[in-house]
Amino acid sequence: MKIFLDTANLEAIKIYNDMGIVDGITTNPTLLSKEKGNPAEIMQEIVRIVNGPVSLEVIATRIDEIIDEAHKLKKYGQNVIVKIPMIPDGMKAVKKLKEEGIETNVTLVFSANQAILAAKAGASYVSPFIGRLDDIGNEGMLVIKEIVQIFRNYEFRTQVLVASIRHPVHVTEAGKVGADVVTLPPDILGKMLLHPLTDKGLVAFLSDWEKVKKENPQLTI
């Protein structure tokens, strides 16, 4: 399972990218609005830093404008994936861009039916928002299970990218049902790195090693 970082924060991207645990990045207008600086420059820098796929989202909602904006975003780099909302004109744009060899990520997906249509239109990725489904009383992970099963049944090449991750358990559950990708905020990725028993064990190891050093003053390692 691939892990994408869902952020436009350059500092966070650099930290986790240097660890080698980030396979790609997803952004959107809301995430960009939270950062200081020129959004275009921020997107260019993200594409430069990360070798994997970087989803950059259009803000247009009409077919011609979506296509035009997609072409502009693609100029930032070959690893750019154009993020397009799950709307009728969006599907037309996905089909057209597929014909041009431009990869797309269909966002704001909330049902298996929507995911099927996005895949048939030619999306490279489909992004179901499980956290938002949970927020309204549905079980978002059930939608992921349905999409994964359907895509396997019909050998769709579209990758299932689980979005709107609320906690580390979502990541584990997504992996268990066979999702291709999860995209999560930096704070959730940070929580995945931590465990109290790891901290406790490290303290014990270091304490014991100090005892060894005292008993062996000539120790050089």
Ligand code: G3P
Contents of the next structure:
Amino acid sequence: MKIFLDTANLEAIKIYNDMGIVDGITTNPTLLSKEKGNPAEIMQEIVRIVNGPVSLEVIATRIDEIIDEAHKLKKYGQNVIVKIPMIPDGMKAVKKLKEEGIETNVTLVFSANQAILAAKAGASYVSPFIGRLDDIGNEGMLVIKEIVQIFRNYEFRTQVLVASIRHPVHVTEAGKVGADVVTLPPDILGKMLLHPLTDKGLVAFLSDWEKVKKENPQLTI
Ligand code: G3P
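We have the form predicted alone; now please give the form predicted together with SN-glycerol-3-phosphate.
Below, the chain from earlier opens the complete complex, with every other chain and molecule after it.
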């Protein structure tokens, strides 16, 4: 399972990228709006720091403008994946960009049928938003399960990228149903790292070692 960070925060990206646990980044206009500074410079810096795929989203909703923005975003670097909304002109753009060899991530997907169409159009990734489905009383993870099964049945090569993740259990569940990628806000990745028994165990290891050192002050490892 690949782990992407769902953020435009450079500080968080650097912290987790240095740990070697981040395979890529997803951004969107909302995430960029939360950061101080020029969005173009932020996007450029993310693409520079991270070796893996970085999804940068178009703002346009009409085919010609989507294609124009996709070409501009692609200039940030080879690892850019152009993120395109699940709308009719978006599907046309996905098809055209695939023909040009430009990879896409179809966003704002909320059903298995939308995911099938994005895959048919030629998207490299589909991004179903599970938290927003949970928010309105649907079970987001069921949609992931359906998409994974359908893509397997027909050997679609499009990767299932689980987005709108709200807590660590979403990550475990996405892994159990076989999703290809999860994209997480940095605070959820932080929560995944922690366990109270790890902290408690480390305190005991360190204090026991102090006792050994008291008896053998010259001791080193
Ligand atoms: O990548 C966008 C997606 O993860 C949105 O998440 O929390 O705004 O529903 P959220």
